[in-house]
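Presented as structure tokens, the chain that follows is alone, the form predicted on its own.
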Amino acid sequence: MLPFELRKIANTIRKRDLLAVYEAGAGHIGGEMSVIDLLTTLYFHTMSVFPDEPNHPNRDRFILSKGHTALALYIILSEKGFIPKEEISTFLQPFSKLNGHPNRVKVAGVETNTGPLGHGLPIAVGMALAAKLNGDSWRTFVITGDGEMQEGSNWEAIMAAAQFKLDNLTLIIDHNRLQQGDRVADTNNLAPFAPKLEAFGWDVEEIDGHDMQQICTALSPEKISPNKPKCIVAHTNKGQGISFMSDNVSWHHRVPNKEQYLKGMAELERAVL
């Protein structure tokens, strides 16, 4: 799929995430907005999945380790096929299956349960190990926040790639440089990422994660760097493409007024895509 039409699609998870949040009264819109380019190329363009047998030994395993941005994955999903569309309306509703953070017994396509931040970089090395030590040839991709970063876990998760040398593993960070109700350099600042990834045995590269040539070009199988893992780092703005949210800490989990609402849907049908 080419760029445009990656774009395209972008823009239209990014006017169902604005909804859904509308309607539902809760969610972690900026997030989710910072994320949608690198989610909508994962699924639409880089990742072999199959929507009618999600658990298909051969597919490409994806984690939101940030999984408080879970409806932007739950949307994806719907428009992969995995789930039927009409669901997204039933978000954080009782007793609906798209709960504030998601949940693999649930949601199909969903691989591991996510929400306590640090935990899923973990578990995408095991993912990768397992498939190493099987000889399978599927990819394991994994999200975090660059706040998420922050956690001790990572790092432990981080010095075992290298040791396993797991070139089928990639690491791609949220850069927006926000986290719950700071900027990230002024809580624990661990920018630049690069050079501190670089020192533990990582392939690094730096692209602008709303860039969709720049993001397939990344992900690509040709840049693998044998005997490594690879980290992307993507520089995103939080609140992407709805302009009184970008970049602006208080839209990490603020809901839209009306007002808000009819403003940012405004914009995201006027963007040029």
Ligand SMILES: Cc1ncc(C[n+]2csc(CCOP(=O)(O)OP(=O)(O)O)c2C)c(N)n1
Given for the second form:
Amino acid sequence: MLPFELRKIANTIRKRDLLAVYEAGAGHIGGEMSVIDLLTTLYFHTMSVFPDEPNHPNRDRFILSKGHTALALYIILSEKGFIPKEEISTFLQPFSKLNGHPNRVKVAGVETNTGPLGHGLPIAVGMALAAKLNGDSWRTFVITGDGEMQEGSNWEAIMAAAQFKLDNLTLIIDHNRLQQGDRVADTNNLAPFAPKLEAFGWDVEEIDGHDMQQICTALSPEKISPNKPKCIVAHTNKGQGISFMSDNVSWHHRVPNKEQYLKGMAELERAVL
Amino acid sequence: MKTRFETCKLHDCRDAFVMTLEELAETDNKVVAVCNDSVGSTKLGDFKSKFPERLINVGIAEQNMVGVGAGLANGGKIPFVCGAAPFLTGRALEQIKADVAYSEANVKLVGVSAGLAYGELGATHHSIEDFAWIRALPNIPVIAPADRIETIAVIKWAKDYDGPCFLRLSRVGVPDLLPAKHIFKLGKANRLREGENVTIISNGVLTHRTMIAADILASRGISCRVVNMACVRPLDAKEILAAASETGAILTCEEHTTFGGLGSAIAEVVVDNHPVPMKRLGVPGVFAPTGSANFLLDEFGMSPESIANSAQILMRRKE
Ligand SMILES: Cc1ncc(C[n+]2csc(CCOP(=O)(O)OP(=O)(O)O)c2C)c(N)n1
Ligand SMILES: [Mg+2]
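Same protein, different form: I have the form predicted on its own, so give me the form predicted in complex with this ligand.
In what comes next, the whole complex appears, and the chain from above leads the way.
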């Protein structure tokens, strides 16, 4: 799939996300808008997945470690055919399978339950290790938030991945510079990520996380360095695509009112793709 | 007809917590707050403006947060270590055990939005195991206030108490239930309503529902005692045994799994000393489905009506 087609899909997903947050009266819209281009590229370009057989043994594995942006993943899974599109309107409703964080027991295509930050990468290390032990060729991808990287568990996994030479593992850091209550730089600054990951023995690439061409290239198998796990530092904007949300910490989990909803939707409709 | 506890104004206990913490910090500069990117969710924004240097935000790093709290206590500070209850307790449990409880560090752990408060966000965000986890540790009182009056009293007590404690706060609105001049005493329960036929013991947001249930029971001619038991540890064994011997049946209600929480703790005292029929209401050992906190409490048989019905069914088991 070509970058302009991916941009179209991502735009559709952004619109569905905005509508669902507006209707549900909750959701983590800022971090959803920042991660949607990465998710779209993974699911519609890079990964081999099998919606009719979600547990196909040769599927590529994906973990949304920043589980609070589950809604974006649910919409992707519905667009891919893992779950019915109509199900998105049940988001957060009583007894819905779609609660605020992804659940593998309830939702086809989800590999592990996330929500508490700092869990995805250790699990991804285990998955990649299993593939190596099996002699399988499937790859493992995990997306973390940049604030999430403050959790020490990530750094334990970073050491392990390098030690085990997991070149079948790709960590994408959604580097939108904001966390829940403040800017990452004003909380516990981890930037720049690249030299830290390099010092731990990882192969690191920095990209514009909203440029589909750059995302596709960075994720391609040709870009793997033998024996090294790969980290893509994706420079993104929290709230990408909606001007008044973009790079604004107050939109971590705010819900648009009617006027804001209409304004945001109009911007997404008008977006040049 | 609505009972008096259904029509009164509801308050978020986090507001009472931060207001009290600010007051204490004004008069004692040893008071500091430690949090995990949770300035908003713990409502510490004003504290941060007033005492910028005494608000220590370690970022999203709960294990570090609790360790830092223990170090601050060692240096003579009185740290209130605040975060969403599921991550504060679940993520940092070993720090709580070794660095706080075992080391008897003067750390005040404040778990906010505990219980089912994060309803729709799912079971990862429900803190319904925290009584059991922390109650199993020596040296650390486990306290869940029922309203803003008790919250204020507990925070004031915690500041002066020389040792660790775990305070469990909700964000679900509750009315004023305790007497306005209430003073908190560790391990002392409060009888909020006299009664002879059955006793309901609860804490946290459940005490509100329990009070309504007692009104419903009264309208059915049943005299129900209501005991608010904020302290899951240490327990008020005297009050429990009074309930057993004087009313002959005990119903417990809690925003917690029925495995190891308030009801289990009370049952231990009852079984060892004065067995009477008991029923424990709570989340029955499952990961809760999607839904708001109040929806889930109703779903798990803890609407005031269902609580009243459970009390009546329990009474039939009396000799
Ligand atoms: C262990 C843990 N601590 C705290 C939280 C509460 N929380 C949810 S999202 C969030 C901020 C995440 O920031 P970041 O990783 O940068 O994500 P993004 O900016 O992409 O939304 C926090 C603190 C959590 N979910 N898990
Ligand atoms: Mg971020």
